[in-house]
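Only one chain is given next, in structure tokens, and it is the form predicted on its own.
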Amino acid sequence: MEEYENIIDLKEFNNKRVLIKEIFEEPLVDVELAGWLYDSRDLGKIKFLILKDISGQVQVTGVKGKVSDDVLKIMDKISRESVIYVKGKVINSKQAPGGKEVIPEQIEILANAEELPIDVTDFSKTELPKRLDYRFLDLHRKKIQAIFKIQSTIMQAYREFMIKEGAIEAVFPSIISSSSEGGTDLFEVKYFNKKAFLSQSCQLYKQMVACSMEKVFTIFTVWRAEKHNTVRHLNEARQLDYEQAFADEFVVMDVLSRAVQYIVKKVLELNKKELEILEVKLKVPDVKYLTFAEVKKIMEKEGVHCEEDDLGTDAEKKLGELFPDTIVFVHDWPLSGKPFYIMPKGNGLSRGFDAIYQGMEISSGGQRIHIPELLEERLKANNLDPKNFKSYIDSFRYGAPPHAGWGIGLERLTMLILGIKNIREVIMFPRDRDRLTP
């Protein structure tokens, strides 16, 4: 095979490259661009290309007699989504989208695109499963890019908020020796000559860190082996996790509400264009606190069934209808409906809570048990062997303060902020019970 040679000097090009959006923001004349061919038209003596990069689109216009024949020949043979380099002059044009166009002096095809297996236009009617089969192509679409630009803002805003709160960012292990939360739905992995599992939560580790460093946060990948197949669940997801020492459930509920409000404000500030593309009318959420018992009474009046220790999907949807654009904290949760590490409150209640936003749970949290003897008691009550949690329990024997925390599903928060109906739309490469590729 012949050694590959770059058609253009990439180092030199990167020093000169202009992003398309800059053409419409600055008084530029001579430009060098690179991107993908979004569309083309041939009107005989005039040829049009619509070039796109991550920042926008611009029309490239070749007029016979004003542009070289070599350039016109190349314009003839460029297939859709091929990667091209364009050197030319920017001129004002009332007919061109945005009022400016580029007259090409040189065009090079950097990577030719074969026939596309899916429609990647902004009006694509390709069904989601097939789009996910070709997700690398689906990411060429403006709407899909808008989703992930917003998700990037969500993650960065979360980090900004937590740093302002005085929290440290930590990294936790993804391979564990036993269940983090007491369930059996774990992905087993071979770890040398031992049995291990992919972590379904960083819960136990963030508690250990909070008990020495007071405030800790992370963006953590979790794996859940449940065989569900819904529009709101994944088998691999990301969580925005937080834990704080010297805090009860109400302290961290306040932190959670301010974190989500900060995130939404940042999206409104930084992603106006993306929100327009997705046709999303976003509002900074209000906050409301209700006990589990109060929610059950509301649901009885609304004719919606609740379990004794869980709300259920219908009750969450109804809360979203009754309190739109509001984070509803449901606290004083029945102890039987919460994990073993949630602090009991007495009378069969716990210091656990759920946060419901836009009709769906975005977070579950509460005050944790920091007393070793009580923790052992609660493990046994949940049919778990304290021996499997020895290092976790022992971490509270040497001066562990009261502490509390929560986790927010990144994909679920993205889905609800943008009003998207299927969570697979808001993860670049979904992992569910049927999908391991791409």
Second form
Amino acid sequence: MEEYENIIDLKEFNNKRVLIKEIFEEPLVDVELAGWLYDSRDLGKIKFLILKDISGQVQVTGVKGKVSDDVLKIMDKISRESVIYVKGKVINSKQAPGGKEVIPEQIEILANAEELPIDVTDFSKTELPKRLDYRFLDLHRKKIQAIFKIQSTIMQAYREFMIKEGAIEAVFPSIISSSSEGGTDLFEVKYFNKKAFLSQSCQLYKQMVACSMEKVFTIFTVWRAEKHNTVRHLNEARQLDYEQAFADEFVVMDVLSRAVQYIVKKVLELNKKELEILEVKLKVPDVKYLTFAEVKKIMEKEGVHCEEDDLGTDAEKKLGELFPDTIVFVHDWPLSGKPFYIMPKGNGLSRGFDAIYQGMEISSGGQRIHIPELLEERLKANNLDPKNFKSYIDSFRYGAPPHAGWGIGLERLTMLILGIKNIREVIMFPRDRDRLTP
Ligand code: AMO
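To test you: the structure above is the form predicted on its own. What is the structure of the form predicted in complex with ligand AMO?
The complete assembly is shown below, putting the previous chain first.
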């Protein structure tokens, strides 16, 4: 094709466009709409189209004799999910869903949809892997759109909350020269003639910034080369990160609880319709503080396995059952179970914590080490070479205050707010052990 001319004048259309939800909210008569064909029915003398856009759906009704033959002819040949433009009049109708329908004067097919590879109706039974193969089409569905509208609110509310707290938003590099979380789960990249890695966390950078700008936050993409394929792990995930100077773990646990409560309140306020579509009953969470030792005792009583320096999935699940709709902070965590940058507290304990919500870890954090000599010691204790962390260690030599922070998994938070079982449902384009496209 050498030339393409737009079927309608898009600039003009954007000036006049009516969103479908406005039809039900305002007394409109002449409307110009565009969207996707959800469904159609042909009763011979009368033809129905269900048109949907991002805001809702409406019935378009063509009655023989009342609507031009040209329009009726087009109504006959539109395939499901094709993109159409409709110009018409809104009338009240008792039979139509929502009590209103559109009588079309002009219909144009802007983009034809071929035979659909997956079911995108509200009653779709297509399995998740197949849906993810065609995620761009899966995103036509109301339910899927509801998930990501809510995730958008979560991110927006997080930003809003942090700005109110007086934090500044920062961006950090995604290519790093050495591990920030320790361990082996790094993706290697070639960086000219050097070896580099995709960032596991912005940990070291957010600390450096907190040591000058006091309160800093970001929404950061992390890469974890974890080999296990579970319903709660991704190889590429997002974290809501926060770091604050002059703070210990208790100061930032309080910030975390208020941040999550603010986010949930915003979702309740702004996403009523989406929560209804997803049939979610959401509550603003309570907050509970327990030491690691207290949790161990609880688990012993409950007969649930808990590791020496970690909770494990069974114990997390149990905490969710015992304390539903509650952010459970588990603090005074064994030092051996926390990364090298977490501040020791004596007696084998640390100033690190995990936050458990609805039976799953949503966040970990703690007070950090701001003393270079102690940091070197802890790196060595974790079998890491201080030479690889020179610039990070040096950043604490010139007036670095005590500081603390945390990172919340965005996808984890979304799945737990919505009671969704598989993390892949709440990320538009998941990267897991087997999936690199789309
Ligand atoms: P951590 O590694 O515990 O801590 O990660 C923080 C939170 O991020 C989420 N998360 C993940 N979500 C999905 N898939 C994964 N593979 C994955 N890994 C982590 C979880 C987890 O609780 N730098 C520290 C945070 C800090 O101390 O500030 C860190 O990254 O919800």
